[in-house]
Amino acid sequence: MAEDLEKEYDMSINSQLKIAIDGPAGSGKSTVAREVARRLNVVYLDTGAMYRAITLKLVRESCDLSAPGAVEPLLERTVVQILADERIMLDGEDVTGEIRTPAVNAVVSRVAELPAVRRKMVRQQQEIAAVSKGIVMEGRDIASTVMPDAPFKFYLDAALPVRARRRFLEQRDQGLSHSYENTIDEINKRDRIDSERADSPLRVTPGTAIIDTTSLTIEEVVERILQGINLQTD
């Protein structure tokens, strides 16, 4: 079947995707995204990695972060760089690596429910966005505010143990130590912050297609993001 859609797409087709893929942590939206990126040739944005870099450099500059004014001028000299083979690049360094360590996952919410964070963050995607000839965004605030416009809007979402269990084994594997436990809280806290901030929460927007991970493997989530697709373009 996905190979089936691949051939229906071209290029002139392809250069007009826009494609929206929201979600909580361990929802699955990072892997699926690249995917579907993959599958249909256009560029993969995955901004939550933008928003790590952004607090890996508010981490490193010890900054305050309950004051705007301590803030605000530090992402002004801040340079946030995503190459196309995925590296991250803060101020022209490679914090690929970096972005991922438990001392970022500690504050990564609280940077970015921070109102100039997310002014520069989202103007930066907006961007990425208006120069792509196709795009699949993946984060939580895309269709709601990033790419409100995108003709194609989906929302993963999984059960909390399901999700944690996901983040506690990706972290395992890159060799950082989190217990399944402390994961599991990690998440909640990080789903109360992103669904209750003022400044874009997370939410599930008008017209979006919710898909439920819980159960299905990447490769039938993904069958599902291309399926809906190509009902939606027929």
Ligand code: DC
Second form
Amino acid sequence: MAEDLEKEYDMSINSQLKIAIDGPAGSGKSTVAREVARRLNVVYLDTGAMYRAITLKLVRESCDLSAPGAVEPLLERTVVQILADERIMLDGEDVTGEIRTPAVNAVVSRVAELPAVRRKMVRQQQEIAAVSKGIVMEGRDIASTVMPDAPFKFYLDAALPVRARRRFLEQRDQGLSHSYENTIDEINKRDRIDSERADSPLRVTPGTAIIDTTSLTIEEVVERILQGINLQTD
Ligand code: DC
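Return the structure block for the form predicted in complex with this ligand; the form predicted on its own was the one displayed.
To see the whole picture, the full complex is given below, headed by that same chain.
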């Protein structure tokens, strides 16, 4: 397993760098995390994409999320892979586009609440971290649960209207028709579920640097993170 993972990731990298970036939807963490990883030449892992892929599987199988025992057998026969070029594979099929559709958006935070789903995802993310000589991993529980020993932990946040606007523009660019009001409602609901769930909720853990990205550009946030880890790159 570890050997397979090792083949998927670029191993020519700095062994000390484990960087956790958490934050709510629209905080800018994906764009920032990807850019930080690129500059440091380390692996970038979008853990939200993994939860989205599992969600797609459960949606396709019309799985009843509230039925005890319905989810686990499905999980056992589900394989999620993230390739080095960021493509997301579900049971060998490229679902990179499909995991961002409204059908997935609508239930992903419900799926991410399920302990069996979280166990599977966290285990896989920890395996990826273990074989990566450097990684920027972003999500909701990276500092608290997946890489509690990461030497560098950041929590990105921004005012709700700003986060909703970013998400709205992102969805519009993907050709998805949504009103801004819908997006605010969706983000509000996701925030609530992500931060109130019992199993590893979104929260700031001790030793984490909080960055408010409300009035910062992507470049400014990237610079703050690089300064935070005392590294400057091109
Ligand atoms: O970052 P995103 O919007 O793609 O995340 C999709 C959902 O997955 C969101 O509801 C939060 C959840 N998630 C999580 O619970 N833990 C993570 N490490 C990453 C995402």
